[in-house]
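Next up: a single chain in structure tokens, the form predicted on its own.
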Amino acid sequence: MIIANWKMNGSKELIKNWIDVVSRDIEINETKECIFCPPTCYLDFTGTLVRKTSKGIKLGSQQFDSELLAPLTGGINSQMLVDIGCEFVIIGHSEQRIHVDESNQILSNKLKTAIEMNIKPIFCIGESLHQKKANQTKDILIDQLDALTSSFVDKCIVAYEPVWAIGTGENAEISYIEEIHSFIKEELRNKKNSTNGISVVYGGSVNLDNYKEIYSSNMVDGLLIGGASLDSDTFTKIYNMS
């Protein structure tokens, strides 16, 4: 799968001119998902264009609230993501676990609140520079899987997502992502006894000079995209040529 996450960019011209681009130059793999992620204000909108294209993109939103009917100013519940067609969502972005200092028990209500919506989540795990440093990679990411249950295992997308990757231009080296991926992918099957139906994507500064290297990878299931998916070309030729 390949997963554009926007973040906080983009407006309803931009959104339009790249769903425009996308659709009509994407070859759509039905054994590779093309998954949109705009931002949370754009949502509807978006669903709005990938419905009339036809063309199999995915709609994933960035970010929702786990409660159903607190009245919660500002929020968004997994109910209105599925009003409006969001199939996919991002929980536990390294942004979301530092600025809003989401906890695990936080995390983990939530992947059970959109799970028993059929809104697949994408569960983001990743390091600091400083722990990465420190040799605890793997410590922060057994902490950070804690969340994911083992009925949870099979019906979620794990995104490795290196913080000192993320929007620096910084990539880790593949034997690295290697490593890590096939760490990730024990303890996924430590914890549901099989592996099978369990993707692990990378994300973390992937562009056109380093996606196919990653890909390629059999301990690589997907991308998370963040700048370089901006790009409507860029975007394309990353999931046609993956």
Contents of the next structure:
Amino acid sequence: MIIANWKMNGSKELIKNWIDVVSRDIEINETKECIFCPPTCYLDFTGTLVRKTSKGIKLGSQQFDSELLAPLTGGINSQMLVDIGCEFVIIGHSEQRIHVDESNQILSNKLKTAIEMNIKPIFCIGESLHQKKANQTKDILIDQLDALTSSFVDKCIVAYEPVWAIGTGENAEISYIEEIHSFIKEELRNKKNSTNGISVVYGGSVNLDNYKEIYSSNMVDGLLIGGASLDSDTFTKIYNMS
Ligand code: PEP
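If the structure you just shared is the form predicted on its own, then what does the corresponding form predicted in complex with ligand PEP look like?
Complete assembly follows, chain above in first position.
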């Protein structure tokens, strides 16, 4: 699967142009989902446009709020995402973890709620540079994976996104990605006792120069692309050629 995360970028006009180009040029492969996560305020608009193209581009939200926080002025809950046709939701992105200070309890509740509402979570985990340098990566990942209970393992996509690689132009080396993905898959297997339905995608400065090497690894089940997904041609090329 190839996921476009637009983060806090875009406008109606840019989204419309992107969908026009992507839906014209993309060669959708049923076994490789194409998921577009625009900013929350454009989800409904985007959903209407992607459905019109009949290309099978799926709608994903960059976030929603846990019901544990209700009442919450400005909040968006899972029912609202279902109402506008969202099939995926990013949970635990490092930018949310850092700025909104999401605890494992909140994240666990979000995972449960999304799955109960039939929205597939894209659960992000990853270590900071400081943690990597201190050799704490695996401990951090184990702690983050604690939010994911065994019965949800095969209902989620796990996105390994080293924090130091997000938006920095410095992707992780393929040998490092393979080592960490293999570790994550082993942890997930231990929780679930089977390899069925386990998907681990990589995110962090994926671009036209590095996507091929990363995606071609059999440890990598997909890509989560931020900055490089904003350009419709780049995103389409990465999707078509991966
Ligand atoms: C992201 O924000 O999830 C991401 C992977 O960003 P970028 O591709 O820009 O590093």
